[in-house]
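The chain below stands alone and is given in structure tokens; this is the form predicted on its own.
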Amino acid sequence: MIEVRGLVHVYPDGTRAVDGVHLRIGDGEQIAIIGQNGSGKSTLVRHFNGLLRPTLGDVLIDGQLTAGLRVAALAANVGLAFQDPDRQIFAGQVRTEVAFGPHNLGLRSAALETAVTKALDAVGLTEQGERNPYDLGFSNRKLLALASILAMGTPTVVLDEPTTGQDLRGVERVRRIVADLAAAGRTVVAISHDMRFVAEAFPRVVVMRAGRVILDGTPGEVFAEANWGALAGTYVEPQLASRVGVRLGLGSTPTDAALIEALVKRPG
């Protein structure tokens, strides 16, 4: 589904955001990717979507190239939810947001409708229909950002920082969400620095500094102790879980109902 090969981004003021980085992702895949801010990850996926050109490399989005395609051809195969939901939003209504995308792709009438429905209603925002994005809170504009970018219904949605502003109910959501895409073959590409969120979510987690891929494996692989001083180098903490896992001899990805009875069994 996306293929980067070699891919260099230089931003006009010279820093270079993204320094030869080669990813395949599979159809279907979910993954994560991590790493400190300004480790290139928001740069990468915004590749993926066109909204960014290569300086040097390719990106292809089902074997073609996007430096062909423009960002409407591409925003049918990869829709992006931005980290930022008050640069994405720009309706005066909350369906109105929602029905934009799916409008734009060729959806009308009561295929637009079902679309925009079905949106809301994963992100728990249905009573909220017609109310200005701006009089909801923070967290919910994120979801709202999620929702319409779901009423696409683009065979890859990329999310970027997630759960950021989400209190426990709403990472459960937006976990759900996930589960939900990929039961229904799409490819959910995630940044994020929830890392119980990534470690419990995605079967794939890719860890990028400055620029480059440091690590790419399976939750158990990227957070095994090996690699604990690789992810302190890019700021990342495994989740305490992954250490004390670790510590009693369950492996860097326990899960809770393991982790109580080892610390039940634990002498002293």
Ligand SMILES: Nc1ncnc2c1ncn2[C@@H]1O[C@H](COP(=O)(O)OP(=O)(O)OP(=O)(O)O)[C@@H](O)[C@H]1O
Given for the second form:
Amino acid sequence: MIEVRGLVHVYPDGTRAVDGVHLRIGDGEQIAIIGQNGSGKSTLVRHFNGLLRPTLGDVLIDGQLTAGLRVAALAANVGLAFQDPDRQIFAGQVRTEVAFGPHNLGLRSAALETAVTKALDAVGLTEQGERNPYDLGFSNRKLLALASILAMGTPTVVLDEPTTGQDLRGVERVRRIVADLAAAGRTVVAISHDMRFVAEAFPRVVVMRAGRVILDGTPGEVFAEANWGALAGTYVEPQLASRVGVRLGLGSTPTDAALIEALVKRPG
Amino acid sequence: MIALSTAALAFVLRGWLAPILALIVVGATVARAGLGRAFLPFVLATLPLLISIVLIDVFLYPGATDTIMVIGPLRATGTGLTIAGQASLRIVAFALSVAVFALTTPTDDLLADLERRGMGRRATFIIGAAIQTIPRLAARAGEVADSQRARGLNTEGSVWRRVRGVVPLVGPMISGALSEVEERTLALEARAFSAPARRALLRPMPDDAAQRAGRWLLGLATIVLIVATISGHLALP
Ligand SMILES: Nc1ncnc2c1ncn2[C@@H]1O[C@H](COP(=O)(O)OP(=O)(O)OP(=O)(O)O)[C@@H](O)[C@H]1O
Ligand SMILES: [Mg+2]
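Please give the corresponding structure for the form predicted together with this ligand, as opposed to the form predicted on its own shown earlier.
Then the entire complex follows, led off by the chain already shown.
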């Protein structure tokens, strides 16, 4: 369980990136954080594993304050995949890269190999195991960075914009990874600008604007017509299906099938 | 320009006088430009180096026999102390001169000036890119280190542990810097960087007769002294 109480983060240059956030993320929940560029999403999640420390307020992991704990210790609880894979990948070989995290957490020999193989399977890079990461394209490097967090087997996985740069197949892959983590009872926090991915893969959506949480609920609640004004205020547009669904009286999270059915049946 | 001259002077000349003069010039510049606060970190940064110089020279200067103090197996020598004092002054004068240069000369001014003086724009770009790269590299290093700590890299503890911890940081730093260079080159070409026309500078540079004279004088003195040192007219200790 992650608990954020009255969190404020001010960067040394005076930027107030997070400005009073209260948030409670239960074990096994999957939540998406959305909001315009610069609204403080990345800054918020970097507090979950202690990379950033609160200017004011508290962050608790499983009831324990992060304040006294080192990042290397928190890493066993919260795995965080960064926005930019190229600031993470260092190894000359894909498998070595994936093994880095779990090795740091103390996994050795057979257990380590298993963790690496499973993570590579999950992102579809099994065949690429012996290659140099920099021979992979950007989207595959992004998946590799994701795999190296998955391999750590942390109870909580935080993904900063996992679908950026992915084609349909890549997005589908990420969606399946989230579903698998959910099935295994692990907590997932994902930052995303892809509203379709958010609405379809996450039962809970948190909307940020200017360092604060302005909406928090199921996709159905958050993308409801009453909130469209608030969403526009943080440059979020509900996916097309939500907007059409609301107009057709199907609610803000219709399934594709229901939507098509209703559109076909519409007179003239 | 003044700062660069003093840096060169401090480095070339030995003895007491030159570095002290250089320090005075540096001090005057800092005071005139009101740089006091920004300057402090640079002064502090030279301290570890200074301490090691003093320790090594005072106790281990080869061939010195004029012992002034004995601590266990170590003998402090008078010669060593003098050398250490001079070396420290030189280092401080050099480092602070470079710091003044960095603090007082906006990159844009330096580059525009170089180009106005007829330096090729490729050379100008390389110098500019090199200077601008430093803060970007620093920011990048922070992020790279963060992402490895997030994967459980322990950067605290024994020396060996910390040295090993550097390995996963080097790769992303270098590859990132290289790919950035490539991207910048492409972006530049797309904006007609190598087109043959001469460019108009958009910003006029303040420059009066006194400034010019001072600069020439210092530059001349620097060259004379460097030549003298190299050709052996001024003895190196
Ligand atoms: N290291 C830093 N120093 C100073 N300001 C920063 C730093 N990192 C981020 N900021 C600023 O803090 C604010 C929030 O940034 P943050 O990266 O958390 O936003 P974000 O919601 O993740 O945006 P994006 O969608 O673009 O990733 C922005 O105004 C940003 O410019
Ligand atoms: Mg971000």
